[in-house]
Every structure is written in C-alpha cells, then in structure tokens.
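Below sits a lone chain in structure tokens, taken as the form predicted on its own.
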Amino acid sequence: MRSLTHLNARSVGEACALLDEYGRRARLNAGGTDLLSVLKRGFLPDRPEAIVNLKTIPGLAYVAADEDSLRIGALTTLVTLAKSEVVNEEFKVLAEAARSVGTPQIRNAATIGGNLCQDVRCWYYRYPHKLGGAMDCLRKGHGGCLAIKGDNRYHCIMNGKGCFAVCPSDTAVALAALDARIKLAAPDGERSIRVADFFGPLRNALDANEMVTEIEIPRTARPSTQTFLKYTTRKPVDFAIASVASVVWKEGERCIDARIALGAVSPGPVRATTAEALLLGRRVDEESAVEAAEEALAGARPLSMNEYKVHVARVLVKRALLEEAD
C-alpha cells in the first residue's frame, strides 16, 4: 500500500495553505464516507500524496439562525441537520434530504460539506485500476465519456457536456430549491457561490487551494410548504435515480412563488425555472402539477438507456407538488 502524508489542520487558513502547497495532490477529509472508498478502490488517475484532516478545525460544525439567514458549518453532520429544530421547522426540505442519505451510520459521520463535494458515482470513472487496468475517460483527463456508447442507465438526461456523470448529492438538490449559497475559503480570502452554480460537467467550482466553510440559506417571513422526494432501486441505501425538491409559497389558494430543483439528472441540481413560472397565480392541483412536471423535463435529452429517468422525474415533480397541495 502506498503511504500518505496525514496532516491535521488547526484552522481554515492552515488547511487552505496546505492545499496551496500540495495542489491537486492533496485531498480534504471530514467524515471520510466518500474519500476512504475512493482511496480503497484506487481509481483516481493520480493518487493523493497528502490527506488534510478537517476534523481538527474547531468551530466548523454549527447550525446558526439570525434574522436574515440560516448558516450551516461545513463540518455539520447530516444527522444534525435531520434532527435540527430550526431546519425541520423552516427548511423541512433540507431535513428530508439529509434523512434520505445512506444509512444511520453514514449520516452520523457524513458532513454537509462532504455531501456537496463528493465525487461522482459513474461506474466507468470508479472502475478500480487493479481489475484489468484503468478505464480512461474525459473526467480522468484522457479520452471521452464511456457512458455515451456504454451502459448509461444512471447518467445525465439534462445538461450533459463531455462527461455525463450525475451529481450524487441529495442535499445539493434541497439547497438549490432553497436558493442557498456556499462560502468558499482560499489563502487570499473568501467567496460565495450559489449552490446551483457550484457544479460543472467535469468538477465542482472549488479551486485547488479552496475549501467549503459554510452554507447560507436566506430566511423568508412568509411560511412555505416544502417536499423532498427521491426514487432509488434499493431503499434506503442507494443513490437517487432521480429526485426533486420543491418549495411553494401561497396566498390563499394561489401560488405566489415556487422553486423546483431536480436531482440525479444532471452534473448538478437543475432549477426548473419555467415550471416554477407556470405555477404562479394558479392553484396547485392535479392539472397544474402535471403541466409543471412536463415543463420541468421539457429540456431532457436522454441517452440510449435512460429515457425512463425522464418519466420517473416527471412523476416525482407531480407528487411533490401535490403533496404541497394537501
């Protein structure tokens, strides 16, 4: 087994400095539920030389609400979010997404930052090098996407470009529907980015010397109804085949604002903005829910083996909106 340098970061600044020193040759470790699997399977084109431990940084695990927003530290575990009183009362869709992840053991260890930054689950990308040699692909820096002409049952049906692996994060879908932002730290300062803009076809928006420190969700005075749904083949441990997060505000029986985010269909969560606009001023009922579901998937471009995901996603959108109507 190849040795690794294990480094305990004592502050965000120190962690970013270590990333600046090692570049892409270092990996951050928080809960470790994804990283340890990555290292054991040995599929990365360049094995990391250093592991930077974030658990030694104090003050990065919190759920704090003020008048304007809810702030969540990157090291906050999923079980904490699932049980948080303020999250369940005001941001139920995030609590539901957190509860949907893996098993209790995983939720006890996995962090919100790690869930957002986890690597894709494409079986071509993750094929172990020791079993017959590496499968090179665009995501590894060589060749094209093997899923285009291969087994693409679980790959993109929207926004695929070059690489067709989907974002596996459930919390990202809920956070996109909540219009959340991710705070990133680097040696030269901080920046903030919308969750919906954090993901790209080949990698997320993190530079080599950056780390996630906080997620911020705006609070609204008007209450909303919220739902997170996902479809998996084996409950509860599988990653989503498709998922949806919906947040709806009403005045009387009419929708005055709506947010719908789709998951596991694209390199990142997809805001269905045209479907959201279709609901404005209308009752959320069977007719409007069906129309919104059709509109949400209007831009789908399935591959040879995953057209079924279009139908699954439509059903989830409809069910989520009708749950809001009940």
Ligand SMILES: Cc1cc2nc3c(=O)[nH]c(=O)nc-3n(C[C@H](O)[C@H](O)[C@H](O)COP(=O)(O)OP(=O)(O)OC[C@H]3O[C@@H](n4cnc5c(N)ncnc54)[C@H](O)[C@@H]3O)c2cc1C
Contents of the next structure:
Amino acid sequence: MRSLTHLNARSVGEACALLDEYGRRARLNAGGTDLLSVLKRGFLPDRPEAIVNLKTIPGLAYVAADEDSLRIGALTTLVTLAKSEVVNEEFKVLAEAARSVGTPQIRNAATIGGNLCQDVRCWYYRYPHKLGGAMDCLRKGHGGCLAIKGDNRYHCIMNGKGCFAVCPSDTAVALAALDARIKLAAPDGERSIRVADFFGPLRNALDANEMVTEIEIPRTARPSTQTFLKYTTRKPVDFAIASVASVVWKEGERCIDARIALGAVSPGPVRATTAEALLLGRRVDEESAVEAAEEALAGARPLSMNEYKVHVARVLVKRALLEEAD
Ligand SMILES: Cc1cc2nc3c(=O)[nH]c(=O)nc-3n(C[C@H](O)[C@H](O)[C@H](O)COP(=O)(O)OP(=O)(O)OC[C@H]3O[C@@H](n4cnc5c(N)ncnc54)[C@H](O)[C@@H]3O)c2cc1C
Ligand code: SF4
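With the form predicted on its own in hand, show me what the form predicted in complex with the ligand looks like.
So here's everything in the complex, that chain up top.
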C-alpha cells in the first residue's frame, strides 16, 4: 500500500500554495464523489501523492445575488442549487440540471466546482487497474485514442481532437446557456473564463496551481423561458447520452434572444450560435424549432458507432424549444 498525504486547506491561498508546491502530484478534493472512485480504481498513470481537502476552507459555499449577477461559491452542493429559491426562480435551467445529477446522496456531497472539474467517463480511460491492468491512451500521455477504432458509442460527435471523451458535467451545459463565467484562483492572482471556453479535448483550462473559486451568472432584466433536457440510457441514475439547455427571451410572440447549449456531445458544452441566430424575430413553433435543431447539429461529425447521438441531440433541441412555446 502506498501512502497518501492528506492536507486540510484553510484558505484559497493555502490550497493554491499547496498546488504550487506539489504540482500535478496533488489533487483537490471537494465532495470526493468523483475523486475517490478515480483513486480507488487506480487507473491514473501517476497516482497523486497528496490530497488537498477544500471542504475545510470556510466561506466557499454560497449562492449570492446582487443587482448584476448571481455568484455561486465553488463548494456549493448540487442539492443547494436544486433547492435554492433564486436559482429556481431566475435560473431554472441550472436547478433542473443540478437535479438531474446522480442520486440524492451524490447531490448532497457533490459540489458545483467538482461537477465542472470531474474527470471524463470514457470506459477505456476508466478501466480499473485491478481488472487486468489500466489501459494507456492519449489522455494518459501514452499512445493514441482507443475509442477511435473501438467502441465509441458514448463519445464525441463534435470537436473531438485526439481525445473523444465527452464532458460529463450536466451543470456545465446549463451554465453555458446562462453565459456564466468561472473564476479561477492561483497563487499570483485570479482570472475568469467563460464556461464554454473552460473545457478542452485533453484537459480543462486549469493550470496545475489553479482552483475554481466561484461561478458568476449575469442577471437579465427581462424574464426568459428556460429548459434543461437530458437523454439517458438508464432512467433513474445515469450520465447523459446528450443534453440540451435552452434560454429564450420573447417580446410578444417573437423571440428576441436565445441561447442553446448542447451537452455530452463534445469535450465541453457547445453553444449552438447559428441555431440561436435563426430564431431571432421568429415565433418559436414547430417549424422554427425543427430548423434550429437541424442547424444546431449541422457541424456534427459522428464516429463509427455514435451517429444515433446526432438524432438524439436534435430531438432534444426541438423539444426544449417547444417545451414552453406559445
Ligand atoms: C453514480 C454516479 C452518478 C453520477 N451521475 C452524474 C450525472 O448524471 N451528471 C453529472 O454531471 N455528474 C454525475 N456524476 C458525477 C458527479 O456529479 C461528480 O462526481 C460530482 O459533481 C463531483 O463533485 P465533487 O464535489 O464530489 O468533486 P470531487 O470528487 O471532490 O472532485 C472531482 C474533480 O474535480 C476537482 N475539483 C473539485 N473541486 C475543485 C475546485 N474547486 N477547483 C478545481 N478542481 C476541483 C478534483 O480535484 C477532482 O479532480 C455522477 C457520479 C456518480 C458516482
Ligand atoms: S476518448 Fe480520450 S480518454 Fe478515451 S481512449 Fe480516447 S484518448 Fe483516452
């Protein structure tokens, strides 16, 4: 058995300093619902030497609204988001996405920061070491992608490059549709990045000494209709085959602004900007919803076994738009 150092961070500064000291040999632990299973399965090529516990940092779990934005602390649990009054009233799509994650036990422990930073679910990547040896692949730094010629039914249908594992986070999809930004802290300061820009094919935008501290969602004066839809193979608890978050603003019967984000189709949530533009000035009805759905998936390049995901995502876009149509 190898030893693992457990360090309780008392502040964001201390957590970042520990990351600076250990580099990629340390892992942050928030709710632990993903990290602990990653460690137990032993599939990572470099087992971490230190775990930095974030739960000991006071004041990082909050949902705070001011005139311009809603701010969510990185340690806020998914159950808090699912139940929050302001989130349900103004950012319903996020409450629905949080409710769709896992089981009540997972939502009680899982944090929004951990949900955004969780590791991918590719079955080659996660193959447990104890079942005949972990598999090497590009994401682990050795060899190519096993999914390209292998069983890729759950993988990317767009934007895959080298690695074709999809972003497993449901909240990321809702946050992309809400045009949210993620605040990152490092030993030498802070920066902020749009949710849609946070994810990449091989890793997210975090540097080795950075952590997520906050998510900021802009508030809009005009009310919108919002929907999150997720298609899964197993109904009660499962990751998305595809998901969609939509936010639509109307004046009378006409759409004056729209945001559509696709989930589980790409390394990160994808904003369907041309589909959004197509809705402007039009009624959201069967005809425009079908056209927007076609447009949203126009750039899809499925792999050998996942063309069905294009169809599933298309249907979800149409249903999301029609959910609260006139
Ligand atoms: C049975 C099961 C079903 C699930 N179903 C779904 C689902 O349907 N949809 C979905 O979206 N997810 C699902 N998940 C994944 C689950 O949502 C994540 O495990 C959880 O959200 C991670 O949050 P956490 O706080 O427990 O993160 P941890 O497990 O503590 O951390 C996860 C990763 O994020 C990093 N991290 C954590 N916090 C920060 C931070 N503040 N800054 C930088 N890095 C950080 C950690 O280092 C680690 O690499 C499921 C998990 C299980 C076990
Ligand atoms: S999709 Fe990514 S994680 Fe999966 S085998 Fe390919 S490189 Fe590895």
